[in-house]
Amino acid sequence: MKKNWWKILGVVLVAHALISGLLLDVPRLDILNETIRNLYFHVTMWFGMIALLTASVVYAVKYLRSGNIDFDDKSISFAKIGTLFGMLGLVTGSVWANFTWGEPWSGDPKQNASAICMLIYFAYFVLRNSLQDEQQRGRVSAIYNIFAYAAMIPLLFILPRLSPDSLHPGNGGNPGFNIYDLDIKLRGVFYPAIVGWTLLGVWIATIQFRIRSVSRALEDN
């Protein structure tokens, strides 16, 4: 139980954010209205894909320092679980955009840099495939893991600040959500949904972590 406590914290602030989500009361903002139910979803999984792709990139750097596998099936695992998240975050914004902007894609520039981003890590995956000797495919994904993670940065956080015609909150000079009246509920739901999210991606990646190194030991077997 010790060694599992972050395990449950992060089922249960799951739980609270979804249950939350789908029956608590929210504000009535003004365009948004009931679509702010999905600020517990599509903004906290992206938030939890920022930091499980930090964390395949630091496995990644500690991978090309040491050479041991360890590191790199941690890449890979955390790689893909945060790739996943990032998926979810597309669907759910686009979800959230039909409602609001009155269509899922709208080609705006947070929108195409997510998706530049989300093909920046398929390709990731694809060239990992590609490569048979284990230490090559590790040292070469490695270097691109590291640089898919500083092309991500300012595709999500720069660039779409940059552009006048971005519709999506924080970007294009339109104000973000801290600056619409978010009552303190729904502060209380959010920011534990962010370590909710974050906590279960973790979660997940390490189950993908052990299932990969015991195919190896069965491989070398």
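Numbering follows the first chain given and starts at 1. Here, rigid core means the biggest group of C-alpha atoms that superpose within 1.5 Å across both forms. None of the values given here were measured: they were computed from a predicted structure. Compared with the form predicted in complex with the partner chain:
- Once the cores line up, the CA of residue 20 ends up 2 angstroms or more apart between these two forms.
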Second form
Amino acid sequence: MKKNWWKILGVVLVAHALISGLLLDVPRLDILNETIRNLYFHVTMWFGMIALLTASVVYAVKYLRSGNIDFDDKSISFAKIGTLFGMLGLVTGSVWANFTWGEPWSGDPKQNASAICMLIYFAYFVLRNSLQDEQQRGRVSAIYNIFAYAAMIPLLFILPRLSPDSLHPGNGGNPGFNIYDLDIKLRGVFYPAIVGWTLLGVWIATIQFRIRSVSRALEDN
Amino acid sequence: MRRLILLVLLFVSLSLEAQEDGFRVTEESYNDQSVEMADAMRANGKIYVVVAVIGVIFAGIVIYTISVDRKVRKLEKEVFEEKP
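Got the form predicted alone; could you also share the form predicted in complex with the partner chain?
Now the full complex is given, and it begins with the chain already shown.
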């Protein structure tokens, strides 16, 4: 139980986001209406993805430094759940956009950039599966992981902000969500939701990793 | 058979008679606000119902994940702790 406190914390925080996020008051804004509550679900997916992919690249570097195959297993586990979060972010974003921007895909710079980012990570999984030797696969995919992460940061955080016409808040001359974040009620759900979803993702990643290490031990015997 | 029908009719008439001079449910009792019901679940456009459904789904997924976690732990114990 002592080791699992963070799993419980993650579940409690996400439950808080699900219940308080739907029931507490939110600012009444034009066009957004009640969909501003997606801040607790759609936006947190991306924050969770960044955290999980950061963990993935950290383990990739650790693998390159040590050659310990366990780090490679951790790296792929975090990359998988991080990409899942990203896909969920894309899909939920399309649903949200359909009802606020008028169409699910409006070619918004941030939409395009995050789609490219997903494709880069899909290539990571294809690359991994194409290599047979364990250590070779670990080295090549760890290096690719670093490049993918380095490409993701400008794709998500810099290029959309440079472009003149983005629909996303905080991009292309639009006011950021920070204006709404200043509302203490939104913050009270938004920040715990980020932590909660991230912890949930870490939990799933550790289960993945443990299954991998068990099956590796069985193969070696 | 006849006796049975007679018996059933007798009981039906009994209950009808009982209602006549006892309490009767009318249209008004549907609008009686003095009696408390589970109104919260129907207030605010029934959003509480949606919250309850989401809560149940989330609880189910969490319980499932916990069970997977436990199964993996069992496997870990078998594989890593019983090495000859």
